[in-house]
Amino acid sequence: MSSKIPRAFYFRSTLRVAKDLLGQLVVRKYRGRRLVGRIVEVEAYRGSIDPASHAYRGRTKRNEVMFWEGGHLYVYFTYGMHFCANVVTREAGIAEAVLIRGVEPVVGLDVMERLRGKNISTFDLTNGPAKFCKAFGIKRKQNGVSLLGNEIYLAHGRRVVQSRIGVSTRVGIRSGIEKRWRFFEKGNRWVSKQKRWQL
């Protein structure tokens, strides 16, 4: 298995981290099984300078983990039914993070299929932030997990070269809609919104 990504990776510019996350592996230990996926789509959120960020108006009980030092998982509940997972970046107190939007499943597809439910196609397993969390068993309990630990962590994968990185505005937000802070691997079938964005 590839080596774990060190904490220094997360302390850099959030936009740089977001691009460099493409191609890296997210590893989840789930009930004695190992689930592995390759990150293919992300969105950056930049705290107090970003009106789309949960931390734009300051620290709250909900967004507390965003203010921790880089290398933690920030998990939030949305629309009363879905969990989404973010990689916290930068130094403590800055409150920036990268949303994991799309993951290409690599190991443990049978477990992912069971967690997602019956009759889910392989290409629909993890092609969205809520789908990813459900397939990897990520819920409120995983909020604040250290990505330097063993429950959930990121490992070195096959990095996406610059010419294969697509860039667009972010999805499903009402503020900061002009910022082109969504990055994805062009042509990968696990990228969400395939029809809307020309890959």
Contents of the next structure:
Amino acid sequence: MSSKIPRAFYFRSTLRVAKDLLGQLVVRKYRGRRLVGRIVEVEAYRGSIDPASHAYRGRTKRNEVMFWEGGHLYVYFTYGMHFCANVVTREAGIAEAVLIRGVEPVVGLDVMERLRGKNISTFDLTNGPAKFCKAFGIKRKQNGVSLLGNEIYLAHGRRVVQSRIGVSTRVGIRSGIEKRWRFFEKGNRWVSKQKRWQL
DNA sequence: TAGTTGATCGTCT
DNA sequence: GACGATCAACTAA
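I have the form predicted on its own already, so could you send the form predicted in complex with the DNA?
Now the complete complex, all chains and molecules, led by this one.
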């Protein structure tokens, strides 16, 4: 089917990686099942130069994984109930990462629906960072896993052409709001915080 | 359709 | 002791 994305992909500039992640596939092995989603919305967070980043004030127990070399998954717990997942970029010691905010479900929809619970429509399954984690069974235990392994990895998908990529400020932050580091596929139904009239 | 609010707890100040 | 890279349920109109 599709091949695993190599380490070198993650060792480039974080903004470049963020844009290139659109259209790529997230593959998750979950209890003998394979879940696949196509990435349609991301946000870049850049350690020491970005006040909105968890790593802005240096290394702590929580943000530890952001300082690892590119190609790892940084999962954090927030609002007392949600998990969000980031793809760590660049070489070890530079704390930058890309938050996965929205994916289009491709394989394993039945499992995703079960993990999300209740009667969730297909369009609400994975259109948000915490929704994606819940639908893909990503929790504290997955913090720090290597994306070059088999539990969770990224694979080459159909790239999103430049003209279809939307750019905006990031969602849900207070500092660093002037930076336009959110990238998404225009018009895709699984982009979060999108109004009906924008589709 | 837009705006508000409660849920809930680990992390850092 | 405050608050957060969120979500879903609710209210108003």
